[in-house]
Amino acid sequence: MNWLLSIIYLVVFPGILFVLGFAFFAEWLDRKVYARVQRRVGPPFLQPLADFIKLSSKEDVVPEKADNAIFTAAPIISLAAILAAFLYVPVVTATALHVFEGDLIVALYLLTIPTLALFLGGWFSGNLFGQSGAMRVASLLFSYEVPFFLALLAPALMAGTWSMSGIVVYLYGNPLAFVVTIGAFFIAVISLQGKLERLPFDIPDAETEIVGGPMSEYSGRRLALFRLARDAEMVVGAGLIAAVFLGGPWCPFISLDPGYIAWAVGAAFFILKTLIVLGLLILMKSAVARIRVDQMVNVAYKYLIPLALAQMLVVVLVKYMGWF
């Protein structure tokens, strides 16, 4: 029966289907709540998915110029590098379904993938504006991706682990440990929402400037898997947050190794945690309007990563301290 339930742990929950349908719902939100702050309406529940169908219906097109293999593998590789890295974090209880020491580290370098890929995807479409946004995307890379990795590393020193599995058994006996890292946490946040080159850090897409940038060339079942891939990536690095810095699925009223029921109630409490750093991601969005390369390249080196650094001396002295 252990091979029939991690079959289920990787294909139904917390896998494969679970991700994805998490996926379409945070984009419904994200859509939803943005059109309510503009006073609009806002998408039905379904039409994530009813897009997503509908554009996999539609003809498939690639470039003449184009290098159809990496064309082709780009959106795929994107969105199995993100449900990869689905499978290091706690959903359900402290352990994850795949736990060693430096799993923190692979989920990182896993996120990373989609954004080489869509450099890639861009580059290689044979079009201007698929490959000015590649430039972009190539140029705001080490923009965000340095200050993420340093507020991460936050909650790691804290715990003394590189397991994300690690940290939540740490956050599960010192739960105050959060209030030494909310800085760390902000950052991680503002970061994520560059790593989806989401409002106001949409550059490369920019679509009143370069069309639809990497992406302009795609179409069909390819732009609908890089589309999947834009919104599992959000999810899946919302829950990173959520695990490394709100304990994921730690509540007050499970223990560290419950049973079936209390099971469900910490699956409960890390869709909401997740839910948290979603809402803060989309009130970003509709905030903030979009700003240059330059002033993407300032925000994180003069003042995201000096006060990623500052938020790592913070922990250094507390450990030493021996407050934690």
The other form holds:
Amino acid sequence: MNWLLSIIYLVVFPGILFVLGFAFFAEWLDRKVYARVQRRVGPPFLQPLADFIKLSSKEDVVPEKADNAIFTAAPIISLAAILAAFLYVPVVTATALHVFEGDLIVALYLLTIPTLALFLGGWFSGNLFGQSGAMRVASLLFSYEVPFFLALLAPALMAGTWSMSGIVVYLYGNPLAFVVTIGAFFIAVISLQGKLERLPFDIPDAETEIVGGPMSEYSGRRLALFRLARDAEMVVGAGLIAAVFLGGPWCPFISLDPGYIAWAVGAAFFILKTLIVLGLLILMKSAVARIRVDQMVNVAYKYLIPLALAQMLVVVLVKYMGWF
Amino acid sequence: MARVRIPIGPQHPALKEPENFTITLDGERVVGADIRIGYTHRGIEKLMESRSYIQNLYLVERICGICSYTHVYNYTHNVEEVLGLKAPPRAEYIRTLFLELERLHSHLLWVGVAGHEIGFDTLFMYTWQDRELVQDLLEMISGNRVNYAMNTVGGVRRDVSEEQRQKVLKAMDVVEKRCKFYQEMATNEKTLLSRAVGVGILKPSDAIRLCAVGPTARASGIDMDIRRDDPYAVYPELKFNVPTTDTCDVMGRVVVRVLELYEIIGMIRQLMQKLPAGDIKVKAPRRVPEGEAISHTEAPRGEDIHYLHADGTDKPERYKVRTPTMANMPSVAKMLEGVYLADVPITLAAIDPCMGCMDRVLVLKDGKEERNVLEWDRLRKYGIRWYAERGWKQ
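Other form of same protein, the form predicted in complex with the partner chain, not the form predicted on its own:
Every component of the complex follows; first up is the chain already shown.
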């Protein structure tokens, strides 16, 4: 029966279907809350799914100047990398499907691939706007990736392990540890906003400057996949932050019996914590204007990185004093 | 790094109307900008020569989709001057009310568009919602939201009732509260400040040299406003200030317009309180005697000049319009020097451009611009021949 459970875990819950369903839900939530903040009505619940189906049924167009293979592969690779990264995130219990020492680094690496895929897709789309958008994607990579990695280093140092499941196990034992890394939590959320290229960091696809950026030439099912990949990245990124900072499935009633009730409650708490992170991402988006490339580099290197380093110092001191 | 020339427009998402700006870039910095206009020329001046004075009322209103009333005010002012008519005081008050309501919704619209250009869509949605309050007032009084068809030669076509007067006053309280919110936000929101402060500098000396007008000039510290300097309508009877700043950047243009919102609200209150009783129009003849008149007003975007030459028939012989965007275009080329590529849309939007209103024809011969100075008679004959060759009838 073990292999059957593994397949359900991989394909249904909390694997591919769950992530994709959650991605559609996250897009709906994003659009709805954004609209309500702006005093608009917002889309109906199934709108993201409807958009996906509609886009998928459109004519299949590859521009003449575009490199067909890379142009087609980019959205598929980015979706695959994101789904793979989610395997290492503990959702139901403290241990994910696949655990080894260092899976946090692998997940972070996998989450960098969509950015590279977007860069390649834009660069080889043969469009001027696509290429200048791709250049912006590449030049922004270093602005958010470094603070994101540094921020995620703090809970890893705290728990003394490079494994996400290990960190969650540690948080099960010391739930108050998240208070120590709360600064890194906010740095990680801000960097994730940059990683997802959302306001105020949506510089690569600033529509009033460079049209759709790297996605200018994308249409039909490729665009649908790219959009889905971006929504999934939002869910996986938020889930990752919820796991390593907030303890993922950790809940106050840890000794629930029988096991499957504990699983259900754990999954519910994971979803709740992910929604909190998503809420922060959405509210940030609706209250700011877009900044320039040079200002983004400033924000990252003047504020985010020094703060992340200070946070690490705090963690090291706390560990040294033996408080946790 | 080598200099790169990239075209912005005629088709570009930052431009709401098609014009061409060829930007010379040194890295991410703009070192120069060439502006080519002429993509949305509609030939309204020529069309006016073949329509009667009454028909032209509706045509001249369609010069601009936002500041339509200032054009029709100028037009009726010119026609009345040649006719020697004077509109009744109540009509002049209602006209001034429309001029100011129009400025109010135009400035609110601009704040939203500026927000959209820097990706601040929440601000865009907020200001456009509040703009609806003003649009509703205009619709309540005139029956229309954009082209009000309110003005006529000799007065206005509809009266303001007591109930409508109260509604206008009540709406002003709400709009004033919202303006306070925008002022607070514009001066505190960090991302907005970082995109507006120090961007698109236009020095006062350049503003004078390049003939900037309206809020663009006032943001560079040039204290000019036609409403005060050469009063028309009932402006001499109203108390108002002309806000200026000396920051000379995009932020200054935001501040000038937001502060002006308060002045507009104050003026509308005064107008509604002082509104005199009496007729709203006098009868005007269809034929206009020979003569010429020039009129200029402070449109929401700056000085708007209209010229009329009447030849004694029921149609104008020549009509000439110079809208404020035309006067501000040379300043844009100056402002763009030294900004980042990402700041081009907001710098351009800061003058509140209205391309369709200002567009001119460029004659291209062998791909080159042709410049020709024509005497009035020759131009007239050229025009008649040009249309005759294409089978048009006068």
